[in-house]
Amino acid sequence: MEEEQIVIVGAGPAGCAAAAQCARLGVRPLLLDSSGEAGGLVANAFLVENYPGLEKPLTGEVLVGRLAEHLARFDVTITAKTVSRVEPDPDGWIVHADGQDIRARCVILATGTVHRSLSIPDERDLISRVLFYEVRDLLATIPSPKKVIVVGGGEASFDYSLSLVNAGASVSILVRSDRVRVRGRLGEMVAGHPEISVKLNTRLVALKEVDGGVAATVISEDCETLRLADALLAAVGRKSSASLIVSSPDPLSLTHAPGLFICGDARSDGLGQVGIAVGDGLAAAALAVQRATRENVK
């Protein structure tokens, strides 16, 4: 069975610098993610405009190449592999990934989210065809989409909705609720945007793939219509994916049990703020490699 001092799972912002700090601070950390790659949701971001020493705002994309380059910086490489349990061991943890056990002291779990589902039928059957929850994967299928229906109310709908305009198209939000909760900046962008318009008190009860993309009946009113489009993107809430890894997780406790961190958004259960991860990333590693090295001294 391997073993390793500190192991890591997810390179998001949280997962990148947490492994960055674990290399500063003379622990070598194992990070692990399933994409084999740096930057996990927050390359779906328009902008990042909120993170403190910015030079000017950054695409999702470009902050998702910098984090590649701090990691580099630090010679700590991503090994591809998926994450399905950890579990206690007498000695630290054991992770199971991809038929793999690992053994190690610390883990650290930086998996971020999963979405919630829009709870429509056949909804698993046009996954990644018409239906999509992250905007990356939607113009990675769809690279010049006409129009679109974003599904969703929060910051994340109206974060969306802007990379999709950029990228050529005419959106459509539907809000189930009377209001939204986007303030400030965000929302007066969306709001100044001739490229999208949000429907309040609009309910989507159903969605069939039809040629040439989608059909969305909807509720508004009492009155039901059907809106056609090239996709559906829903963004309508997400939720800490860390108890699919292990038992029973605290979402508000950075540390869950002695030698497991769980931080970022799989400990915020999905706030989506880059500052908030790097700083768990950063207290979760300096508490890994305190109790890490002080058990090899022992």
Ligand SMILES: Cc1cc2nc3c(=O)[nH]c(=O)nc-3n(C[C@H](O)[C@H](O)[C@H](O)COP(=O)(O)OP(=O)(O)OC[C@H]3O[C@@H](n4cnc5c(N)ncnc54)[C@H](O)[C@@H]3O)c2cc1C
Contents of the next structure:
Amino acid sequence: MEEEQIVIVGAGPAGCAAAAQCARLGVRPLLLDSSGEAGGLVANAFLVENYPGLEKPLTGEVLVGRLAEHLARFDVTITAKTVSRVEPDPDGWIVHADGQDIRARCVILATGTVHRSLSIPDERDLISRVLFYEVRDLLATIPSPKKVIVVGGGEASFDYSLSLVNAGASVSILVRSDRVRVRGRLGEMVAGHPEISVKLNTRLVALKEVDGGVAATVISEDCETLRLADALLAAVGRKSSASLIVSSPDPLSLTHAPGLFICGDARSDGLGQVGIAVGDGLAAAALAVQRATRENVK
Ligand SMILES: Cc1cc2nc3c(=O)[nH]c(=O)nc-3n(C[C@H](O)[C@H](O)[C@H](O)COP(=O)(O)OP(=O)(O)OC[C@H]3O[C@@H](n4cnc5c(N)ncnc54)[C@H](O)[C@@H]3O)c2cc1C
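Since we've got the form predicted alone here, give me the form predicted together with the named molecule too.
What follows is the entire complex, opening with the chain shown before.
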């Protein structure tokens, strides 16, 4: 069985920060990511302006490039593997990754979140064709959409809408409740935008692929209507993906169990911010290096 001192799962902001810090402290980690690339969810961000130390706001795509450069500077590479389980072992932890078992003194789980599903009929057949859960996937499949329906009343749906109008689309945001959950600058950038409309109290009930796009059945004020668009992008919430990898009755925390650290958005109380993910990654790296390099630690 392969033996490692530290395995890091996920190369988003938390995993990249942790990996570079481990290397900097003298322990080269094994960094695994299912995509094989650095970046994670922030690749979708229209503009990141709240991460301290930037000379100016950056698009998510540019920030992802910076994360890759950061890893390269510390000579850390990413191995493309998907981790299905992490289980305790007398000497640490066993990481199950694409049929391979890796024993590690410490594991840092930085796997971020998975999207919540719309739960509509035939969803599986529509995904990645006309139904998307991340704007980068939508734009990779349909680079110049003319009309997109976005579902969700939170920050992600507003941020995605700005990326879509930037790509030339007009956007209709459908919000199930009677208010949106967006504050400050993001709300201001969307409010009054000529290419973005927000429809409150509007519920998606069905979605069908039609020639060249989607037909969405929506109910608003007891009235059912059909809306046509090139694609539908759903931003109806996300949940920790670490809960799929570790069985635990307890909340998933930074110092979850001896030698197992859970960072960034993957924590039960993850706050969905790059700066917090990076801070968690640095903290986990410091604690993991300390533990992995101590003799006879159980
Ligand atoms: C539209 C949008 C805009 C945003 N804008 C901002 C912003 O302006 N400012 C801000 O601070 N934050 C922003 N965020 C939030 C930010 O993107 C996240 O908080 C941040 O990416 C979390 O980092 P992370 O490393 O914890 O997880 P992630 O970035 O989600 O990275 C997780 C990584 O783990 C990998 N992975 C997952 N499961 C496995 C597995 N089983 N095996 C191997 N690899 C796996 C994934 O491929 C991924 O690369 C935005 C998010 C969105 C969606």
